[in-house]
Every structure is written in C-alpha cells, then in structure tokens.
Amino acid sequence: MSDEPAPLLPFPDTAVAGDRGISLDGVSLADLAAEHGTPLYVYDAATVTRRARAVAEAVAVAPAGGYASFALKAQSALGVLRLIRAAGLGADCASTGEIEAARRAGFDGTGMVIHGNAKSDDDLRAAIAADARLVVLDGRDEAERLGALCCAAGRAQEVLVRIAPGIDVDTHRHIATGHHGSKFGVTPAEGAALLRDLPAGLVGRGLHVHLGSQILDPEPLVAAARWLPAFAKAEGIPLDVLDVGGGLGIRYTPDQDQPDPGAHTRALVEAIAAVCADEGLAVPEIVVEPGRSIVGTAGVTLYRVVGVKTVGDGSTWVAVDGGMGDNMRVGLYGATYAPVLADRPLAQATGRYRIAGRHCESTDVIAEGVELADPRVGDVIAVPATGAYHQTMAHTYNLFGRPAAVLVEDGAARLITRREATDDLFARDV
C-alpha cells in the first residue's frame, strides 16, 4: 500500500506536494508552466530510467538471453528516447519516421524490431538500411516484398511472423489486437505455413504476438507466453526467438492498479521457461516490447484555466488552453484521468467539475466529474499519466500549434521539444 496521498498516485515517482504545490524531482510544476507556457508536456527522467532498467534487467537474465525494444508509438521525443537507450533498451519501430527517430536518438539496429500491418516499400527499405535485427511479418504479401528487396540488396533479413491467437483481454475494443478479427497478424495456421515457406532473402526465427494495450491484468499476457512454445512444437516450426510484445497498462486514476513492468517481465520469462521445460524444448531468446509501462506514468500535462462557467443543467465547465489536440485518448477510447490543481492538489474540494478543451468538438473533454478546490482563471491544472500516446498522437486541429515538452532530470528542467509556432503550421504549404 502506497503512503502517497491518493491524488498523487498516478503522478511520476518523484512527485511530492509542498508549499509550491506539486514538484517533480524538486522542480515546481507551476514554475514550469510560468516559464515554458501551456499546454506543456513534462517528463520525469527518474521514472523513465527506473522502469526501463527494470525491464532490461529482467529479460536479460532469461535462460537463452533476451532484450527489450521500446515501442516508439508510445513516445518518440528524442530527449526521452535517449534516456531509454541509455537504460539498455532497443527500439520497436512501425514506420520510416520512427526508424529515423530511433537512429537520431542513438539506437542502432542491434535491438531494433520493425512492426506495422501495412508496411510500405519505403518502410521496408528503411528497415534494411538501419540493419534492423528483426522484421515482424504481418502477412505473405509483405514477406514477398521484403524478400525481393533483400535479394536486390544482397542480404538476408531475420524475421518473425505475427499471429493473432484469439486471446481476449480486458481493455477497450479499439486497442485489443490479439483477437481473430484483428487487422494485425495472421491466424496461427497461416503463420506456421508462412514460416515453413518463406521467400528467398528471409530467415525465419520465430513468432510474435501482441494482445492489446493498457492491460492491467497481466495474466492473459502470461497465458499467451505459455501457449506459443507449445504451438511451435506442435507445428514443427522454428522458435529461436519468441517476441511476446507489450501491452502492460498503467494507473490513470488513483483507484486503478499500477503493474510493475520489471515483475511482469520476470513472470513472462518464468512462464516461457516453464512451458519449454514441460514440452522438452530449448528456451528461445525472449523479446519484449514495453511502451506505455515505461513512459506513461512519467508524464504530466499542464494546462492553464481560461474560463469557468455553469451551464443550463447545473454543471460547471472549467475550460483550459489545450485538449484533444494534445490528448486524443479521451475522444478515441473514453480514457479517464485524474487532474488536480498544480498549486493546491490536496486542498478540500469545493465541487465536481467538467474540464473542457478548446477545440470545436463536443467530445473535446479532458475529464468529467473531477473534484477540485474552487478552480479559477489562471490556475494551472496538472493531468498525470500522460507520458504515453499523447505527444506522439498530437495534432493541429483548429490550427493550434502542438505543445512544448520539458524533461526534468537531476533537479533541473530542460526543453526537449519546442512549441509549434503559428508559422510552423504553414511550413508545408506551397
């Protein structure tokens, strides 16, 4: 049981509440808002590093070794990626752009895994140019295109095949990916057939599975890890490498659990080793692909209150200077958050409020029914657990520029992404 006050539970590891309100690693959130403006993404380096190291260490001691490749779809700010690389993780990329981000952050091909259900030839060429360790095939058409490119380049590419095992998980249907109707991967039978008959230029190493995202009960993930070795044995296909994906969730509200990514990775390794022993199989090299569980809790988004009004049904809206342009998850998945006032997070609430974004959509709502202490124009609202799938999904609807981002490290903050200016919005127009 944590000793932290409930409002601080979804915040980064270094968060404390003091005279200046919430601070991360000794840096006041209110001061950051004043210096850098809002909306503002704030990332806590200690939280990122601690979680990344825990996963790297847990998978490295697998019987046949293994490694973790961080999913750039969750977070791709170069300043954060450099921390993750330094902690010992590789890069899981799903596009030419993500491959380039990984390279600019200092990753090489050693721990690079390439994903995507509709990889273009440019994506595949970028994977080859980066000397990616593994490409995860999503179907036979892709395998044939990649094989032709590899033959033309005079090289062989190690590959895995992604299968959809039909395992359901308790998450939003829009982020469940392992069911039989998913657009990702192939059926187990198709996957086995593809591994047996790969095009020239490709070397089959094993299987990949990913069941979904924001999974708070890790048992289905462990169940998939147990099932795959037995399946490979029954089909007589190679399993030198087993990639069990990612998907572990985080706490977004104080009442939710906070899974431990290091402990979860150890459980996966143990499950795979146990079933391999039961089946008389050699334990494969194990690959995991954490994303949200590394960076989600490390992030906080700061907004400035620009209006407070009570409407006809008696509810009170608190309008802020950001919204769906910097946080798509509420509109996409009905995601829930636990915002607080940055300078008085533990003050006695005076009512329940609805927090509205500034975009011209009724769905641009950050949170409903939030208990706050008399919010006023000019207050800074801090929304925790925004380190994953926020900056990477940000957009410019209504021609609002995307937020800046700062990294808090060793008691100081530095800008890692500059705010998008109005002129930037028209840089691509001709």
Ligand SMILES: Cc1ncc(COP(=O)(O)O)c(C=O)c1O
Contents of the next structure:
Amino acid sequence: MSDEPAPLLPFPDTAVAGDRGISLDGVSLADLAAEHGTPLYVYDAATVTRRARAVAEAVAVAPAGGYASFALKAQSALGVLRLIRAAGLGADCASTGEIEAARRAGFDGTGMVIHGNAKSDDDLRAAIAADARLVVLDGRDEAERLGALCCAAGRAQEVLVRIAPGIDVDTHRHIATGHHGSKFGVTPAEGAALLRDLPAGLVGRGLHVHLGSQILDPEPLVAAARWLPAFAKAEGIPLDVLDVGGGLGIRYTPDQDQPDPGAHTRALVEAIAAVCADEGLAVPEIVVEPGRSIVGTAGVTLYRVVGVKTVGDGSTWVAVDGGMGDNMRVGLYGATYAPVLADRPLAQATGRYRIAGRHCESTDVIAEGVELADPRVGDVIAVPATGAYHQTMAHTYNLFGRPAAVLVEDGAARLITRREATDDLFARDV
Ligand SMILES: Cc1ncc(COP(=O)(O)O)c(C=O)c1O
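Next up, the form predicted in complex with the ligand in place of the form predicted on its own?
What follows is the whole complex; the chain from before opens it.
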C-alpha cells in the first residue's frame, strides 16, 4: 500500500487517512485515544478558524457593516470558543450559563446577542450585566419584564423582535423553527406591533429570523433574508439591524454535499443589499448566527470497541464505550453518521455492522449498516462530524461521566475539557 494520504470525508480539513490510520494535523487519532481514554471529543483548530474567519469577513463587508455571532448552543468548550473569538466573531447566548461561558472565553458584550423562547428574569439580568449588544425578544411578556429590569437598572437595552415568518425548510421537523406554529418568536404581524409599541427601557432596532438548523439547501434562508426588508417597509417599522440567524447544514456522511459558510454569508449579504436597493431602503446592519457550520465538521468522537456479537436476526452489533450520553442526535433526529476504524480506515470491509451505545435504551445506536474491516474488542472507532450539538448536549444518563475533549492545533493536541469523574457525578447531591 502507498503512504500517499487520502482526503477523508466528512472528517476535518486537516484529516488524512494512511496506512498508519487517521491523523488530524499530523496527530494520530489512535494515539489520542490511548493517551486520553475514550469516549473522546477531538476538535481540529484549523477547521474551526478557517470557517469562522470566512463568515466574519463575509459579513463585515456588508454595505452598512455587520458581524457574526457564534451560537454557543452548538459548541461551548472554552478552548474552542477562544478560537472563535480570535477569529472575530461575537457570541450568541441562550442562557445565563452560555453568557458565562462567553465571558470566560473572553467575549465581551460587543457582539453578544441574547436568545431564548423562555428567558427567566435571571437570564435577562445576566444579559444586562454582560452589556449584551442585542436582546432578541420572543414575545410581549418578555419585553415587559426586560423593560422593567432595564428601567430599574437605569439603562436602555437595544432589542430585535424574533418573528416566525411561516417559511418551511427541508430539515428534520424537530429542528425547524420558522414555520407557523413554532414555539420560537411571534407572528410577523405581532412582531411589527411589538416593535411599534415597545415598553420603556427598550430601543427597537429591527427583526430577527432563524428558520431551523442543518439546512443543506440554503435557498429558503436567502428567501427569508430577502423578505424581511420588504416586510419592514410595508409595516413601517425600523430595520436598522437585520439578524438572519444561522441554520446552514454540514456533511454528516461522505455522499452529502456541504454548502460553504463563507459563500452562503456573501449570498445573504448580497440578497439583502439587492432587495434594499429595489425597495429604496437603507441597507441595515447585518447579523448572522452560525453554529453548526463553524464547528460541526471540526469534531471527531473516538470510542473503544468493548464487544462484538451476532444476534438472532443474523446482524452483528459492535458495542462501544459511549453513545447517547455523548451523542443525542441519533435518538433525537434519527441522525446518520459514517464511523470508521481509526487505525485501519482503508482496510477492506468484512461486512456491515451495527454500532451500539452503552446506555440502557434500544434507541442508543450510533450508526447502522456500517462497513468495517473485522472490528474487534480494543479497536478505536472514529465518528466524524461531531463538533456541533454533541458536547453541548452531553448528559450523564446511567451515571456515565461525560467525555473529555482535546484540541488539535499546529500539530499538537491538548486537553481542553477533562473527563467527568465518578465523584463529579455526586457533587450536587446534598
Ligand atoms: C436563534 C438561533 N440562532 C442560531 C442558531 C444556530 O443554528 P445552526 O447551528 O444551525 O447554525 C440557532 C440554533 O438552533 C438558533 O436557535
């Protein structure tokens, strides 16, 4: 066999598969599993930085300026957030905890946008204390609570109103958010009414829309961006700022195509500028909120095989030492993945296997029908495209501690999240 490295989709940009297995930026995945244990999240810094910069640069050149606010719900390990901040993005936070993560990673309020469909008074106070640039209102009740808190604090808060425009997107229904009946935002008519009549303490700057997540065909995202300025004009409401959310999808399996986040951001900016020219409107400041498209492709999860068995229907299960505790997406959305053996990704497959997680739920499966070369106990399985909505959704069901995470940067790996120890699991019991 040749030593020539082959590109490996959908692994991070620096991944190569050779005779000695898969490496990221020259660091062997099998070696990382041996050193740090499994399950293990591995993130490639170059992939994160490249994508974050591309989006930040594309939105900054909008005619009236703009910025990208990274959605911390997709990834909030401080070691990864610091890369995103260094690339020039702000922070999109949906809880007091995410605001604190942003602060610890070095973000200030300048590019901070606050979200949530059920913000508590504590969340709103945290937003005010962080000097968040924008709070995105999800309804009138929240506007009144925020207005009262701002008046009591003797300050004004700039706000957008989130509307659900009734645009459907081609994604799993559990991650669609902009349709009629969504729990997020208000109807366009209510949004316009709220912006016209905001409580004291709030300064209305414009509108926000976020249609959903893992959207591989970006056309509806661009259509929503085109529709909003015309809507604001028709309603006579301010649109100094237009926040078009996130939602761009990524490749989870090699056969999928992956839209380019920088090109998509440019398309959004151009569409908004064009419609404003047509409508005779000033171009608003543009905000985008990418999450998955910045970090998803940058992550790989490593597992150790703990058992292989053939069952009654003739299928063979490969059981690994992780599962729904570190990857909720299969159970939540029926997500599909393309796992490979970390040390022999190019070896001839001996069959199709089902990869089982370790949790006491039959839905705890990582992937089905996976072609592998004679998987054995002790092998390391690498699951690509796990950089978004994996570590942030991890939990401790069955009292398994949550995995560690390492960041591969400039040819070396360092621990950025330590493994949750058994003692940690009881730290809150009183
Ligand atoms: C308001 C808002 N902005 C941004 C995002 C990020 O979305 P994505 O990770 O799909 O880019 C989300 C995620 O659902 C969201 O709810």
